[in-house]
Each structure stands twice: as C-alpha cells, then as structure tokens.
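Single chain ahead, by itself, as structure tokens, in the form predicted alone.
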Amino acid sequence: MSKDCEVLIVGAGIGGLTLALSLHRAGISCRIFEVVTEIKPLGAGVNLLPHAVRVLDGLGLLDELAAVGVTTQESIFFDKYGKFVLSEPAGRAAGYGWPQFSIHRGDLHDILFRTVIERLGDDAIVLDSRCVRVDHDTDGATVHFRSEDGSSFQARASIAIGCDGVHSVIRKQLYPDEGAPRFSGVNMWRGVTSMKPFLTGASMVRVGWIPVGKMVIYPIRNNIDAEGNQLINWVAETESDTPVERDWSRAGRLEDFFSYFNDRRFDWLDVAGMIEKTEPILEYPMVDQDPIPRWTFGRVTLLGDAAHPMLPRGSNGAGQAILDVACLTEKLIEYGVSERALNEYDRIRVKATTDVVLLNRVAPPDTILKEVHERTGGKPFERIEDVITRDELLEISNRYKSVAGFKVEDLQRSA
C-alpha cells in the first residue's frame, strides 16, 4: 500500500491541529483523521501559558489569539471568605517574552482549524474517521478507520501519531490492561456566563480550597455586547466519593454543588450570582491516568491527552500538548521522519510530562490556598502576613512553574 503522507495524525483536537501546522511549517507532509462528522465548538475556558504561546507565536498565531482571547494580566488568590492571599503578574507583565491568554476552547480550536485548512488545504482533515486500530512495520504505519455508515478504510504513512484524547483508541491498543482512570476524590462543575469585568478585567482568580469548595474564575472574551460585558469562565470543585462520567460535554445540575458556594458574594465579585445565572452547567471528574513508561512503539506514538492525561489544574493540559508538538517537530527535523525521531521525542517528553502529572496530584498552583486553609484551620484572618509570608507563597508558585516548564528564567534561557 502506498503512503498517503509522511505523518498521519489521529485526532483534530488542539494537539493534532497544532501538530499539523508545525509539521507543515517544517516541510513535512501530514494529514489529520477525525472521528466527528462536523466540527463544532466545545468546552469552556482554557489558559495558554507563555511556554505554549511561544510555540503558537512561532506558528504565526499570536495576533489572532490576542484578538479573540483575553490577555491575562495577573493570577490572584483569595480564601473562601474572599480575603486576599496573593497576586502575581502574568505573561509579559511578569517578565516573560510572551503573553498569557485566557480563551474559550472553541475559539482556540476554531483558529487552529481554520489555519490548517488555509495552509494545508481542504483535504488536510478527513472527518467521519473513527480509528479502530493501527498496525506498523519497519517501513511505516497503517491506521484502520470506520465511518459512521459502517464502511471501513485504511490510510498509511511513515509514522502515525495518536492525538485522540483521553479516550484514545491507540493508547488502549498499546496498553490494553491499563485500567480505569485514577479518581482524585474531586468532581468539578464549569460554565461560562456574561458579566461586567471584575478586578482588572484580565485577572485569573482562584478562591477557596477543596474541603470547603474551590473555584477558578477568569474572563475569556472581551466586549461581547454593547454594554462592555465579558464572557466569564468558572470552574467549581468539591469533594465526592464517586466520580461523575468522564465526558467534557456532560450536563451538570446546580443543586449538586451550589450549597458550597451560595454565600460567596464578595465586594469584588458576586460569585454565587454568577453561578446561578449560568446555563448550561457542565460536570467532569478530576481524574488522570498513572504515567506510562513509553509512548512510542516502532512507528507509532502518542501526543497530548492520549499520552499524558492529567488533572485539569495549573493550566497545563493544552499547554503540555503544545510542548509535545514543539519537541516532536524538532526531532523529526533533526532525525527525519523515522523511529529514531519518535524515540528521542519519547525520551524527553515522557519524563517531562510525568513530572507534571505527578505534581498536579500533590502540589498544583492552588496548593497556596491549601496551605493557607490548613494554617488557619479554615477560619477568617485579618492579614495574610500573619498567616504566611509572601516569600513562602512565591516559593510554592515557583516550584510548580519550574517543573511545568514556565519559570520566567528557564523559559527566557531556552528562547
């Protein structure tokens, strides 16, 4: 069977689309196969940290991201009573060479999708292509697909990359006995709603801690109407004995979690009112998978959520997929479209992402709020300085940035 392209990409999510743009820029032919029959906007907000934005900037997407998303200016922490804990500048305001963007996942996906079609052509993405399995030999990889009508077909390339997300068929084939996701004991609810800007109008806020309910709140679109409202994204987390279904589009119910947040009406934001006016509300379990020892088997490898599904904390899900893309492309340029390139990519990114997956379990950025909660016993305080020093708070923050690959000094050195 002749090869359709050099690189066959399974999945047209953020990782798969970014990979296609990166390979095209490097002069490597590729094609994406996607299970859905129609591309529709899904999900809610996502944060793009400077290390990921640097990669997207290299693909010529910076201006479009800035036009659609919100350029985040600060990351700010409050306790459950709305009392200030810490504020840190974000993006260029923090000394990075690139901004941080808060953006609707659908907007980000639309930018990537449109750009792939513009640059690679209308046939670059093949829809209605459900991956069934992948075979490989010394010369290439053959991916088997099934369409919605039940018909089957195959495509062949020099290598195949599984970018097929948390329910990856290719990962399941490579690790058939892996088992169920690891539940953290936390479920989350999320939504987006129209509101007046709060704080700076470009603030990413974390409020409270898990035993008493935690929230992450940030704007993802500016000036959405004549009144100057923003589209605000929020995520609420509570402890639970049982995980909800692992489906990003699953509808949630207000009554299942609102009791944790119904008294949160602060002078800087009416959090309870924001939740109450949101429709629809989505729910998702805080789950991940134990890191696997390798992603690459011959001429097949994994990328993004298929490779390293992690707890959605620290704004690193999409970001680590984009860093995968940069590393994989670099190795394909260096060693050619070959098994050696995949093995080198594997050697670097398995270790890097394993560190992030494990850190997200025990010490994500909101560990700052856990520390404050434990030191105060969940009681109100007058001054944060009487509880914990700013230097201690910043040490927690910098520890995460260093492992996740976006500490200012490290990122600038690698530029």
Ligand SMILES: Cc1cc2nc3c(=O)[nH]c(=O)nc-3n(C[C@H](O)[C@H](O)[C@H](O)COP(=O)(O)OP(=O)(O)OC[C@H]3O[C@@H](n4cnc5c(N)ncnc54)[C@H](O)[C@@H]3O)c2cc1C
Second form
Amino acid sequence: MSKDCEVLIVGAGIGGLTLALSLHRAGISCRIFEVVTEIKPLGAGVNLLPHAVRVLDGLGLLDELAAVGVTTQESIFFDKYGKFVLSEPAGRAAGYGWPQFSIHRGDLHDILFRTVIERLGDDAIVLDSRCVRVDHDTDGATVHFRSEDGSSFQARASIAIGCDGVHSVIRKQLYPDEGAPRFSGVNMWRGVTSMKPFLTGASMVRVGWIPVGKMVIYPIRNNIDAEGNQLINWVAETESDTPVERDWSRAGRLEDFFSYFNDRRFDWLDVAGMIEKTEPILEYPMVDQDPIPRWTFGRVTLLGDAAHPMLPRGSNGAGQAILDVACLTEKLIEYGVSERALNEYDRIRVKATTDVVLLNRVAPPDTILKEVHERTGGKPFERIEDVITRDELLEISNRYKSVAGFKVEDLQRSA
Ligand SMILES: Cc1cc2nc3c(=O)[nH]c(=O)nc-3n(C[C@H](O)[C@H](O)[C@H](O)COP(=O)(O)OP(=O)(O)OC[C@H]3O[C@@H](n4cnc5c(N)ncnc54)[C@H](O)[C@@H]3O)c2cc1C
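Provide the structure of the form predicted in complex with the named molecule, given the form predicted alone shown above.
All chains and molecules follow, beginning with the one already shown.
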C-alpha cells in the first residue's frame, strides 16, 4: 500500500487540528481522520494560558483568538461566602509576552478547523473515520478505520499520531491492560449563560472549596447582544461517591448539586441566579489516568488527552496538548519524519506532562482555596491576612506555574 502523506493524525480535536497547522507550517504533509460525521461547536469554556497562546501565535492565530475569546485580565479567588482571598494579574497584565484567553471550546475548535481547511484544503480532514487499530513496521504506519455504514478502509504514512482524546483507541491498543480512569471523588456540573459582565469583565474566578461546593466562573465571549451581555462559563464541583460517565455532552440536573450553591448571591455576582438560568447543564466526572511510561511505539505515538488525561484543575488540558504539538513539530524538523523524532518527543513530553498530571492531583492553583478552607474550618473570616499571608498564597500559585511551564520569566517576548 502506498503512503497517503507523511503523517496520519487520528482525531480532529484541539490537539489534532493544531498539529495539522503546525506540520503544514513546517512543510510536512499530513491528513486528519475524525470519527464524527459532522463538526459541531461542542463543550463549554476552556482557558489558554500564555504558554499555549505563544504556540498559537506562531501559527498566526493570535488576532482571531483575541477577537473571538475574552482576554483574561485577572485570576481571583474568594471563599464560599464571597470574601476576597487573592487576585493575580493574568496574561500580559502579569508581564507575560502573550495574553491568556478564556474561550468557548466550540469557538476555539471552529477557528482551528476553518484554518486547517483554508490552509491545507478541503480534503485535509476526513470525517466519518473511526480508528479501530494501527499497525506499524520499519517503514511506516497503517491506520485502520471504520465508517458509520460499517465499511472499512486504511491509510498509510511514515508515522501515525493518536490525538483521539480521553477514550483513545490507540492508547487502549498500546496499553490493553490499563484500568478504569482514576476518580478523584468529585463530579462537575458545567454550563454557559448570558449575563452582564462582572468584576473586571475579564476575571477568572474561583469560589469556595469542594466539601462545601467549589466554583470556577469566567466570561468566554464579549458583547453577545445589543445589551452588552457576555457569555459566562461556570463549573460547579462537589464531592460524589461514584463518577458519572466520561462523556463531554452528558446532561446534568440542577437538583443534584444546587443545594451547595443556592445561597451564593454576592455583591460582585449573583452566582445562584446565574446557575438557575443556565440551560442546558452538563455533567462530567473529575477523573484522570495514571501517567504511562511511554507514548511512542515504533512509528506510532500519542498526543494531548490520549497521552496524558488530567484533572481539569489548572487550565492545562488544551494547553498541554498544544505544547505537545510544538515539541513534536520541532523534533520532526530536527530529525526528519522518523522513529528517532518520535522517541525524542516522548523523552521530553512524557516527563513534562507526568509532572502536571500528578501536580493536578495534589496542588493545582485552587489549592489556595483548600488551604483557606482548612485554616478557617469553613467559617467566615474578617481579614484574609489573619488566615494566610499573600506570600504563602503566591507560593502555591508560582509552584504550579513552574511545573506546568508558564513561569512569567520563561515567557517573555524578545524585542
Ligand atoms: C465534544 C467535546 C467537548 C469538550 N468540552 C470541553 C470543555 O467544555 N471544557 C474542557 O476543558 N475540555 C473539553 N473537551 C476536552 C478538550 O478539548 C481537551 O481536553 C483538550 O483540548 C485536548 O485536546 P485533544 O485534541 O487531546 O482531545 P479532544 O479535543 O477531545 O479531541 C479528540 C478528538 O478525537 C476524536 N476521536 C475520538 N476517538 C476517535 C477514533 N477512534 N477515531 C477517530 N477520531 C476519534 C474525537 O471525536 C475528537 O474530535 C471536550 C472534548 C470534546 C471531544
């Protein structure tokens, strides 16, 4: 069987589409195969931190992201009573060379999808292609697909990259004995709703801690109507005995979690009112998987959630997939489209993302709120300085930035 191109990408999600743009820019031919038969704007909000935005800027996407998403100005923490704990500037306001964007996953996906079609052509993405297996030999990789009508086909290239997300078929093939995802004891309810801007109009807010209900709230689209409303994204987390199904589109019910949040009507935001008017509500489990020792097997490797599914607690799910792309492209340029390049990528990114997966379990940025909750016993406080110093809070935040690869001093623009 002859080769269709140099690189086969399995999955047209955030990682797969970004990889296609990056390879195209490097002059490496590729094709993407995606299971869905139609692309729809699915999901809710995601955050792109400056380390990921730098890569997307390198692909010429900065202006479009700024036009569609919200340029985040601050990351701010409150206790469950709505009392201020800490505010930190975000993106350029914090001295980074690149902004932070809060954006609807559907909008981000749409930008990437349209740009792939514009730059690589209509036939760069093959829909209705469910990967069922991949084979590889010394010369290349062959991916086997099935269409919805039951027919089968194959594609061959020098290498194949599994960007097929949290239910990755390629990961299952490489690690057939891997157990079920690891449940953190928390389920999440998510939604987006139209509201007037709150705080700076570009604030990413975290409120409360998990035993008493934790929330993350941020705007993801500006000026969505003539009244100047924004689209606001929220996530509510509570302790649960069992994980719900790991399905990004699973519907959730208000009555399953609202009792934790129904008294949260603060002067800076009516949180309870925001939840009440949201339709639909989605539900997702807080799960991850133990890091695996390697992703590369011969001419096949993994990228993004297929490689390192992580707890969504540090705004790094999409970001680490994008950093994988940057590293993989660099190695393919350096060593050619070869096993050597995949092994070098593996050597660097397995270690880097393993650290993030493990830190997300024990000390993500919202550990700030855990610390406050534990020190106050969940009781109201008068002054945060009497509970914890600003330096202690910043130490938690800075440790996460260092491990996840977005220390401000590492992300300056050269003049
Ligand atoms: C529908 C959906 C909604 C999401 N909503 C959110 C959200 O609201 N907030 C958030 O933080 N993250 C969300 N995510 C996850 C987020 O996109 C990823 O965590 C992150 O961007 C890493 O991207 P990825 O490319 O590795 O995975 P994904 O973006 O999940 O992409 C994986 C792609 O692979 C495709 N695929 C899966 N199996 C196969 C197969 N066998 N053959 C071919 N293609 C296959 C999937 O259809 C998908 O397009 C969502 C993902 C999906 C698929």
